[in-house]
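Presented as structure tokens, the chain that follows is alone, the form predicted alone.
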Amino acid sequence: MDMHHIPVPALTALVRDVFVAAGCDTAESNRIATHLVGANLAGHDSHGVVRVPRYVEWLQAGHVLKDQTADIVTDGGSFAVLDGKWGFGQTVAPQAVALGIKRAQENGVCITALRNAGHIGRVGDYAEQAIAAGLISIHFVNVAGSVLVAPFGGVERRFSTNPVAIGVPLPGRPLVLDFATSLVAEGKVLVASSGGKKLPAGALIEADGTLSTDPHTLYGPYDAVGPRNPSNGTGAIRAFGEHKGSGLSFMCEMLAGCLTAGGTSGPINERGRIANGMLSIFLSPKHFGTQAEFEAMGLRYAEWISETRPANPAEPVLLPGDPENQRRADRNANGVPLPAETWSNILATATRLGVKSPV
């Protein structure tokens, strides 16, 4: 596979400059760039800079709006509903998370329900923000207006990729569980379609029930350099874990779509654009009065799990967050690896906006 290793500062600067040229202010452009590159650093390439061309397309089409401030629609003190007003997810989701963190630090618990947010990116980033504030957090996400995933036993699209993330602030060993409820995130299909890592066996399913690893199943025909439109494909992504992942994805729609009143993946999308909903629960161990016991028990248990004798001596048992930490160290030192087609797509978008690559 032909890969380019782009230094982190240069890649961050390029993405920032792309969004400045597209009309975002510097602060928002920095947020988007830092978040996307951060996803690559964590090894979540599906939510990283591969998204740059699509984000720009959405902005120019009016599907996502720059410089938005989320409105508080309902305020119950320890809970709140916020409307992102179609703003960039990297702008409005941190606003909802900051509110949840502040109130949980004051009261011990807070639940925030965010609707109508642009693509919020790697959800684990928000769990990490809560961890930095000493809080446990749980996040359920849906994608209103997006159908990509077939429920267990079916071949038609009904769900989106609907991620779940949980963050636990153990001292010196923070834990972050972050995964899509689909067998692969749509961004992983996007990465594979641009010359990146191939999909695992059976990740996709054709309309006739045949299992597939071919990104054309989801996107239909596409050029090597250019946009990918999931609506052009006739197949679907499969849910992970058979009925278990399918059931969890369904509940993400209930919690992040219905409870937030932001809408579900279907049955129809009259708005012509997608939006994320996110239900977040923030818990303060200090306020529960069990912080010392929680941390001592948690660290002891985490250590016990990590000491499990591995099936393969070369592959030790890892805890949630360990793979991301390992990749961050490697990629900060050696650059972010990008498939040639992904890099070409980003450069094509930059060139169209008059932005020169720093590398």
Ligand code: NAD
Contents of the next structure:
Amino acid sequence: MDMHHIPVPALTALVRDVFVAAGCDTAESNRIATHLVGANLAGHDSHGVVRVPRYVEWLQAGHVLKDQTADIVTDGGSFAVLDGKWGFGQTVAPQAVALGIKRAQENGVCITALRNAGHIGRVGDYAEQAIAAGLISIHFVNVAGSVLVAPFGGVERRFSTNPVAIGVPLPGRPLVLDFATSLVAEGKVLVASSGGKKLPAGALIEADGTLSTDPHTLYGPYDAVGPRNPSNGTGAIRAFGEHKGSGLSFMCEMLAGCLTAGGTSGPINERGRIANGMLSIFLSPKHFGTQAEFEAMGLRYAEWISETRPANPAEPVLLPGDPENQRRADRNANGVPLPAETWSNILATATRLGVKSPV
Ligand code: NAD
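Switching forms now, from the form predicted alone to the form predicted together with the named molecule, please provide the structure.
What follows is the whole complex; the chain from before opens it.
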């Protein structure tokens, strides 16, 4: 496959310039660019710069708003409900997380319930924000207004891709478990539709129950270069882990959709746009015992798991977060690999906004 390797500084600058040209201020544009390129660096191309054309489209359509500050709707001290007011997720989610971190550092624990956030991207980023402050965090996320995933045993779309993330701050070994409860994230279908990594067997299901790996199942007909619209397809993504993943996805709707009051995936999307809801739990290990004891016990256990004799000697057992750390090192050194179609979609958006690519 034709791949371009774009150096990280050039890619970040291009994405920043695109959002500045689209009307965001420099700080917000930098946040969006750093987050999207950061997702590519972690190897999650599905939540990286492939999203640029769609984010710009949403901004221009008024589906996401620039320069918003999350409002605190209810302040319970140990918990807070925040309204992201349809601001960029990369702006309002870090604000909610910063509040949760501050309160957990003071009191040992805090729960934040964020609603109406624009697409927050790679959820592991927020777990990493908490890890940097020495905290454990757990995040349940839903996508209000987006139905993409069939529940276990069904062929109709009912859930969104509903990610869950857990971060644990071990010194020198940050642990980040972060995945969609769908068999693949929607962005992975997006990447596959642009010539990127193919989907695993059984990732999608047609309306008649046939399993599929063809992105057209989700997007219907589309041009080689240009946006993809999931509402044009007749099939669905499947939930991971049979009834267990499907149940976890359902609970994301309860926690991130209903408890935050941001709304669920369906049945009707009256607002014509999507928003992430995120219920986050922040825990301070030092308030539960001593940070040193927690870290020592955690590191000892993590080490023991890493040392498990692998089924394939060439593939050592990895811990959550290991693959991302390895890819980050490689891509920082060698640039971000982008399929030709993804790169030309980004350049087409840039050109339309009068932005020249530095590469
Ligand atoms: P994935 O299937 O690649 O799983 C990633 C997780 O599995 C990571 O924690 C990783 O460290 C761990 N992992 C991977 N390989 C491993 C191995 N060999 N051994 C041990 N652990 C391993 O992730 P995904 O489901 O494709 O999700 C991709 C991204 O999409 C996530 O960052 C998620 O937050 C994001 N997402 C966001 C939204 C949203 O609405 N904002 C929706 C869905 C997904």
